[in-house]
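In the form predicted alone, a lone chain appears below as structure tokens.
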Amino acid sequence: MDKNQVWAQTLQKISTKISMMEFHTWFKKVHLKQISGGAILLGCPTEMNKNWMENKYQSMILINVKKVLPEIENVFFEVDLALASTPEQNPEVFVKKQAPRKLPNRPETRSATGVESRIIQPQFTLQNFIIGEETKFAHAVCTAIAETAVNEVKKYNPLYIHGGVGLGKTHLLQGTANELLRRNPNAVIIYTTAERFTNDIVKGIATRKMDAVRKKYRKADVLLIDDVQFLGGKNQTQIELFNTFNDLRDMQKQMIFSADRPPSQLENIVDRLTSRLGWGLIVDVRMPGFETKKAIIQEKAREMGIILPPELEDFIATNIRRNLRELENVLNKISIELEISGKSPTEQSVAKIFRSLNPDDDLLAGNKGKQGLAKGPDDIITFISDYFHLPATDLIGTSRKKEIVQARQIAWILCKEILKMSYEAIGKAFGGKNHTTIMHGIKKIQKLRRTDSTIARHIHALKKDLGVR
């Protein structure tokens, strides 16, 4: 098999994982330049193509060339800036994926002819989104103009819903958009996003079809827009939201709008419209709780095939902070180390995923003791091999190379202070050495730990990297 007839399969294969926009948008000019020594050498037209293959696709790559070719280990990227101009290795890929595919099972977004409209996402519903203390009011309201009528009165008109990134809104307002397809199957139902309306009217403006984008937005039955706040600095959309806004608000249409804050604090939008968007029902969504966000992790995992330990999803769910986009982000980190090695996580290999996202993250123990990670000595032992790169052997055996000897009265130091052993328990754990032994070996790390900063460095790091604060 040559290397074109290899990328062919592979792209095949990547066509299905990811959407249309994003398969086009860094696959097409994407050569395979080389395979060699059990690696593929994989040609990007731009650094910024370069950047993000690397950064977001690499692993998804290599799993997928790997049904192809097993003995393939590792792939490589470089730029080569003459693929620019030159026609794609494989273009009937792309040809089956150019035009927008009827979702099965599930109407087709209806617009106005000659301009594009997103298609809405079949996977977000109403039904699983997972609700919490922080989501009820928000999902109940969704629910509540989901189950009215397109040419009843509506209730709250518009809906406006806040929040931080990753706290699904997104996904009420797909699954609004989703439910409301389904009970009105020939309702003109127009999801789109701030970035992509504006899109419209640049494309308008400069194709001098503005009133075919009009037409399209002021025909909608019930108008969606995600992360309004992208609409700063954008006059000439805003004044076309503003009119849009107001007629459709004489027409009694629903419309929906999310951001990731209030109207209220809206940068550099016009006061005439953050007060329309303000004008009906504004809710917020805040970070799930623990329950919440372990019921999504049971959810995620479920959908993806993966088989959680309920020890693994409590520390998963303790130590998603930030947003709901890091859980998924995680999950998906698992999955492909599941498909890659076939082991099965554990604390200490998603405590690494975690720590390569975020680094200056300290990590808590799913039951918030204060052994954090380690379980007993065995942990801490693989915490410190893992750390100075060192065998686990080597910590427990009796060599007498000063590297070795300063690593294992570290971990001796911290069974004592985490684990609470005895010198006793200690000594057995590390080869039945004599609980003196261990005891000066302690003392000896505690002493340096006072006037050696790379030994206090190093013992700070670990607790660190163990969830102990």
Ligand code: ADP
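From a predicted model like this one, the values you see are computed outputs, not experimental measurements. Numbering follows the first chain given and starts at 1. Superpose the two forms; the largest set of C-alphas matching within 1.5 Å is the rigid core. Compared with the form predicted in complex with this ligand:
For E311, a C-alpha deviation below 2 angstroms is recorded between these two forms after rigid-core alignment. Core-superposed comparison between these two forms: the C-alpha position of N151 differs by less than 2 Å. Core-superposed comparison between these two forms: CA of F257 displaced by less than 2 Å.
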Contents of the next structure:
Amino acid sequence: MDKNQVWAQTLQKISTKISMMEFHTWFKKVHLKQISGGAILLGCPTEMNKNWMENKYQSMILINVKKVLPEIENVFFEVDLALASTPEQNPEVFVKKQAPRKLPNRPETRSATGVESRIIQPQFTLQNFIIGEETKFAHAVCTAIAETAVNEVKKYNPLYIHGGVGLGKTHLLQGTANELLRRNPNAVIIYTTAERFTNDIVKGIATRKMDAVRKKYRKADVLLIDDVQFLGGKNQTQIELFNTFNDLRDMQKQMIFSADRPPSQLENIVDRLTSRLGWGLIVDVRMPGFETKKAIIQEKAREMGIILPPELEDFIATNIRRNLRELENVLNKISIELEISGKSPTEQSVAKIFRSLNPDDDLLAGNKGKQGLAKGPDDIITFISDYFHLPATDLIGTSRKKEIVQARQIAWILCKEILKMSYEAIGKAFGGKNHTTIMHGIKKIQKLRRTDSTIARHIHALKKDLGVR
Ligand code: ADP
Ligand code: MG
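Next up, the form predicted in complex with this ligand in place of the form predicted alone?
Everything in the complex follows now, all chains and molecules, and the chain you saw is the first one.
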């Protein structure tokens, strides 16, 4: 049964349970977007409609959709603004079928013949690259380059993008190549990796066909070479690239390079080549922050057809710490488990996936889950006693041992800053202490926090663990 039929049958059932007016007001434009792993995702035309659905109809929808598809366990909602402007989704209680919504701005990729474009993956585009603070400059420059006609004067030539593993360099290079191919179907866009380039040169030398190899690269309107750090120690290849570089630059052809470090730190590459790589514009990409990570997760999940509840997006975003390739691994595993077990992913099942990938990592609770973790002074006492491995009774007691006194004062400052408690209230929560004791204690730790970096770090870490920024 396809999803339109599932939704049509569900609506049929719902329409008999509520008034026609209610039904028309709230369900008219709601659309079933996805069925996956025991969950359905409903698109709602407005934020208000979504909130209303969530608060009032969620369980009713679940009960009725289960009558159609018994394996459904969860109902999720998202706002889909496109629905607001379309005519009714389900006129006269759902007869008309809806054409699948086209994804915005997904360019088709056409490959120029005879070039290496076959290794360019169509799924990497500049449109589905999520822009955050850490990558927006690199993305903007790539877009500007992609939008410059191949025979125009180049502003950023060469462009050199550097950053650690899994931070989007290949995505940007291939996305730029895809956009260039789309805009200039007859141009010769060569994307290659330094490794392939090296293999080409080695083969050219071995088969005495260097002329053909040289010609191939000199033909490029745009040459993109990924991971040039790989050229370290490959002397012959470096000379060839040096010569190709000079020729292409003379002809005003655009070049883009990527590497895991800036040109000045490349090892075992001749100076005249590294200096040329840095002649144009050098930009870096860094690990994105929480919000950007979350947006990337949403985009990838959508591309893979997985529905993730918001808490899980938070949980994954919090725990992807080193590089975004991990993210692809995690989502792939979720998708495989979904296929095998048919169950919606949960925080436990995803935590297991993380542990299987990085057994040594401590997992952090998702951001949402953490917020408001400290609801009262007792929570802070429990947290601190756990953090410093001290019994809670020491924290509310009167021991003058230095580390106990400091832990206690840190607990007070957190009560003050997170819970906004008064000195009196804190004193009461910590075994009936006088408010002046609390005030002096907080002053003391406040001062230490400015001079002692260990104390400052503890407070920072505790606040972070408690979901406070
Ligand atoms: P690198 O080449 O720097 O090692 P990749 O380009 O291969 O990294 O990126 C690793 C994964 O992360 C890819 O799946 C890529 O699509 C994804 N990725 C990285 N940055 C972004 C971003 N800003 N938006 C969307 N996906 C991203
Ligand atoms: Mg790469």
